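First comes one chain, alone, set out as structure tokens in the form predicted alone.
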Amino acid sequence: MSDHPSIKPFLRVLAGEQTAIPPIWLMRQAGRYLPEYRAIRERKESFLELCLDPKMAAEVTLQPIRRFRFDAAILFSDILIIPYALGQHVTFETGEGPRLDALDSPSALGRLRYQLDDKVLSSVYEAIELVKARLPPEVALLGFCGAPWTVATYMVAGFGTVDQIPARQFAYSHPEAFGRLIEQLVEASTAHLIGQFKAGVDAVQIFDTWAGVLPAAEFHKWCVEPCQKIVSAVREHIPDARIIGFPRGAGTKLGLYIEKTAVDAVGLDWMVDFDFGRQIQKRRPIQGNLDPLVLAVGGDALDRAVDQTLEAFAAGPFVFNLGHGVLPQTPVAHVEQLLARVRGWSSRA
């Protein structure tokens, strides 16, 4: 993080700001919407393997700050890269998600590396430093790791389901056994977001995505505590680090995530009241909440959500963005529409 934050709108954001029109980036910016991503997806045989082809990664990383000049670009990488690393199989199988050799049993978790493969994640740091050194100035790059919760999910289950019931049955039928897989995960995690920083991204997610399946316990339990470790794990060796958590679905509980754990930002899921969104907005800044669905649909029904949005948490600290990532029929044209909303609020305001 050599650059100074007050030339990058999105990290005066994550540093407590206000800023005249909120700095934007979409989860899933760079991915199947696009048509130049689409044409460089069919150079590779695999999903995994144009993740782990550094430069190939680092142009579809930057595909979006070419075309839409957000003002954070989000590394092309996947969840799962920590899983592969540890040993286990993952494939993507083309509609239908992730498949990976299910650890369904506590002996299961003895197929797992004890530590990473460097070889692996050399090429995630790698186009980490080829982006960097193409970047705008004024544009920040996050890096991110899936959290220790819902990466567990895959591993257990072999694949996302609806509620995620397999890995909730194993922490509930074995849980010493998942708290070591959950641990293993904590230090994967760790290792992996301080090897980011080093490699030159500004700020780092921690994706929750099913953090919303769990109940108040099991929520602090399997995501605030991990997380929590992850955070000041990083904060030891990278001091300075921005960090912001996006526990989908925790609703009320965001509040104590964001005590417990000191990110410096949270994202919104689209589920959350405007009005609960600001009473976090005034412990943390915000990012968030539009819903994709809207961004997908278009026309007044996308500018409409827009400026709710922005005449909800615009007066604070905030990043715009969605509360989950692109859908992928998303049209190019509606993600334009977005970016002129937003980017014409100050003169709306």
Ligand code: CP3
The other form holds:
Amino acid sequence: MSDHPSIKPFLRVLAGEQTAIPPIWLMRQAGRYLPEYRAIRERKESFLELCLDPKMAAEVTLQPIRRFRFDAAILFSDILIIPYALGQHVTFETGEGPRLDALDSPSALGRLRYQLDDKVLSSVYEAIELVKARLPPEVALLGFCGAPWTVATYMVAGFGTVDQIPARQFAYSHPEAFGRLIEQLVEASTAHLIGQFKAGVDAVQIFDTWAGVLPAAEFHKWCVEPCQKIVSAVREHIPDARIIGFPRGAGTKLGLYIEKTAVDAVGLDWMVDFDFGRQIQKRRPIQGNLDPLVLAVGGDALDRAVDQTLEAFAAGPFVFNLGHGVLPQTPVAHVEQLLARVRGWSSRA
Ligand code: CP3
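Would you mind generating the form predicted in complex with this ligand now that we have the form predicted alone?
Shown next: the complete complex, the earlier chain at its head.
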């Protein structure tokens, strides 16, 4: 990236600027709440097939941009592409979430391939090139990966868990074997992020959805250190790589997270209160943190929550987003209401 301010407001904020109206995108902005997504989804046997079809993945990535003109498009893919590319069996059961052949013992880790399957990942890079060619110039393209800890919780349990007990138990019982799995994921995630930058993404986000369940020492070992390694290894290859961290549920450990990982910006979940969020914003641009449920509910509750968020954060470098993904039951009209409210902000402020 050059020293000239980008024409993409999202990138200007990641570089530390404050904009009059915060740029906005939403986690899970492409997905089941959109009728045009459901229509495409019906044409494919499986969710993974959709992710791995470059034309379809590019189309789904662009759907929310056409409809809402968000300031960033997020590549349509999934964090579980990495275990899949490492040879783990991964499927998505409708309404039930992901299913993997659980790596439930140190010896089971031997089932993973040592090398990532390039065929799998090159379809992702092809999708990025297709999106890039069709994206309006002011809209940024965001790539992503799951953080090693979060990806490992699915690899070890074999499905999504509310408390991540299988992975936590594995990590306490077999710290060395678990450390090797995390290390393998650090390398795979680094390679995948570099591949995405080379294909043309403007920035990436590291999703650590399950960071919040770990005690401080384990948080440091399994969330902070692996992320720190990924960020520094990616920057060795892509020196100006812009990276957002999203350690969901990290709470008061967010300060440590941003300092150690050196991410450019940090995503706040909706449990983070405004005062603490502003403390973090003094040190890094922030992104978040509207409750996805209030977007699904809409009405006055939504307007009030949007205004409070803007009042709290719009005076500094801020990307408007949710505190987690769009819920599938969210009416499209509520997303329109949200955008109108955010984009009308400077005239009300
Ligand atoms: O719009 C976007 O945000 C980009 C695409 C994207 C998806 N998943 C598409 C998806 C991104 C960035 C993800 C990240 C992801 N995937 C995370 C981290 C962020 C988070 O939400 O916590 C995690 C934990 C996963 C793993 C995953 N993928 C689960 C647990 C599930 C099932 C639950 C669910 O929400 O359906 C998925 C499936 C999935 N990933 C869907 C989509 C649109 C739904 C699939 C369908 O159409 O049936």
